[in-house]
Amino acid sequence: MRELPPFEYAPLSPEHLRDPYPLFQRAHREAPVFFSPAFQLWIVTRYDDIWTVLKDPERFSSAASTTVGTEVPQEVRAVLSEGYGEVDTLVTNDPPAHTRFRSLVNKAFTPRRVAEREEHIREIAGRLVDGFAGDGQADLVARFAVPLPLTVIAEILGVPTSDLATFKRWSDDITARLMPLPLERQVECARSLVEFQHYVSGMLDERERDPRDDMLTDLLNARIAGVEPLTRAEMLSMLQQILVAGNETTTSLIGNMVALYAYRPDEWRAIGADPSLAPAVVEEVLRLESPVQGLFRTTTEEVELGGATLPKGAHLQLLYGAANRDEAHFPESDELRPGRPNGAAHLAFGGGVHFCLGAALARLEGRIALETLTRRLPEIRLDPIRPSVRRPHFFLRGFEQLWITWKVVP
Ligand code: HEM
């Protein structure tokens, strides 16, 4: 088994949270696929090896794609039994079952549905900045990067503003379940999931009685000839995944953009003056500081990958964040260079059958966030007194707090 002596894979260590990239570069050179005994995980770091896995869901199953590897305790299962259960639909499923879910949800997540949100997302972003622009300082995460995607998703689902705080708590708790937690907290988070399921199921009932021009109604009506329509539990599972997959990831993208450009005041101002620069910046930040650093797969048979032999049943982490710094594909990969010739070929949204369902929405929100912030706050700096705090997470890379300052022009 190949390991990386003398330092180990420790994604939650302060050094790794600050700068994981030297480890990734060393792995590319010395052991592109290596085993972490601490997590019983095979770590895959090269772009080409990750693509090999993504293109082959038969040998690399997604059944446990979002779990580091823990069992669900009885106490948690008891709480979940009061809801609609947990059905594997999108991210934790394989073809052919996955194909059915994906084709049906695609019907509710069309480019038209995303594009028609643009003006409204712009309004939400503007309103959020109105709330703190006069203060000269803010935690950008709490005031902007969290509420923007949360409000967008809540509105897509039709959640009234009065329920937004509860909705946020559910979203946080459901997302927290992606990491190992103490039992008490696991039970609390499972309760939030059950509350969310009943709440959304109530909204689906309303749409059944009174259809609207929205995503929930699209989901209820999603039909394809020869394909079994979705059950209620399946719809709820997909909506839960959309909630989890869409919030913290987009929050991280926005925070990562601001943190990188706080050191580049001229470039920040240039984007404000010419918003046509924004899409390439969003792509490059997704590549350089990928919000989802890596997700998991399980081998269904013994396989050779990147010079290593993985047994059947091996748990792998596909380090998208490392693939996106692979010099073989992105020369001078540690540099922020918007407009690289292959700038959109990064793996920040994964690839293959599980390619991110919300990529178009995330790109749109990232672009609007950047355009709005560069125009409204052209002179930001990182706060010299209050340090930013990274989110301590096994595979999500972003900030928990990001304090910035600017001069208020009366
Ligand atoms: C910057 C923001 C985002 C990033 C970096 C991101 C990243 C990813 C990645 C890497 C995957 C692949 C999972 C795998 O390999 O197993 C994925 C899948 C997925 N994403 Fe995103 N995502 C973002 C935003 C969103 C948004 C806004 C939504 C929904 C509104 C969303 C919904 C999903 C869903 C449902 C899947 C599962 C698709 C499937 O398995 O077929 N994501 N995302």
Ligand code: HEM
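Remember, it's a predicted structure, so these values are computed and weren't measured experimentally. Numbering follows the first chain given and starts at 1. Rigid core here is just the name for the largest C-alpha set that superposes within 1.5 Å across the two forms. First, how it differs from the form predicted alone.
- Core-superposed comparison between the two forms: CA of Leu305 displaced by less than 2 Å.
- In the core-superposed comparison between the two forms, Ala154 has its Cα shifted by less than 2 Å.
- Superposition on the rigid core between the two forms places the CA atom of Met215 2 Å or more away from its counterpart.
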The other form holds:
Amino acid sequence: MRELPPFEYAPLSPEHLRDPYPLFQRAHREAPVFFSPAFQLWIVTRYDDIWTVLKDPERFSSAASTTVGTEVPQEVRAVLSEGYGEVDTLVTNDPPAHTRFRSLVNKAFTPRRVAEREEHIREIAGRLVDGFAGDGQADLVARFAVPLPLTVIAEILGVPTSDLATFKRWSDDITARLMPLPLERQVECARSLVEFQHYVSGMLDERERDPRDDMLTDLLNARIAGVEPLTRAEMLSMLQQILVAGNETTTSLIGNMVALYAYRPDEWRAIGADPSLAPAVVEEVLRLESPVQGLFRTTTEEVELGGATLPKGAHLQLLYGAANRDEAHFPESDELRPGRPNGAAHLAFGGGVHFCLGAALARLEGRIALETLTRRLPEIRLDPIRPSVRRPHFFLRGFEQLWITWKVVP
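With the form predicted in complex with the ligand done, generate the form predicted alone in the same format.
Excluded here are partners and other molecules; the one chain stands alone.
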């Protein structure tokens, strides 16, 4: 097994949460594919090697592609048995089964359906800023970066606004299950998943009696010639994944954008004066500070990759955040340079058959957030008294708290 001495891969350490990129750059040079004994993971860091994996689902399976690969304890399985079970659907599946699920849910995220939401998303963003613009300070995560995408995805799912706080708790707990946790926390998160399943199953029952214009009704009615309709467990699995992907990653994108540009006041004001700059900024922040730093694959046979020999059954973490800083593809990769010629070629949304279903929605929300904040708060700074807090997660990179200040204009 190829290890990378003398340091350890410790994605939850304070040093890594603060700045993982020196480690990634060293891996590019010394061991682009290395083994982490602590997590029993092969870590893949180079852009070309990751694309080799993404284009080959036959040898690199997406089964267990959202987990570190730890065994589910009996106590957790007992709690999960009270729900509908966990089935492989979108993220944790391979073709041709994955193709079935993707085709049945694509309708909700077509470019046309996403574009139709722009003005409404802009209204939500403006209303949120209205709520704190006169305060001169705010935790941007709590006041804006969380509620904007959470409100949007809740509306797509047909969830009433009165239940947003509960859905956020469920989303946080479901996301927490994607990394190593103490047993007590694993049980707590499993209970949240079961609560979510029963709640949404009840909503699906309501839609069967009273159809509405939302994704729940769309899933119930999804029919494609030659394709089996979704079972209830499959619907719940897909909705669980859509809930998490539809808010957690965009929250991180917004926070990462603001944190980077708080040190660039002239560029921040320039975006506010010329919103046409925003799309390129969104792409560059996605590359530079990818909200999803990496997901997982499992080898179905022995393979050679990046100079390493991986045995059959090897568990891989594809570090998109490292690939997006690969100097071979992104010169001066540690620099924030919106408008790069290949700026949209990053892997922040993955690639291949598992390219993120909600990429267009995330880009739209990120652009609207940036346009709204630069226009309404042109003089933001990071709060010098209350420090920002990175969210501790195995592969999601964002903030738990991001305190900002600005001058309130009478």
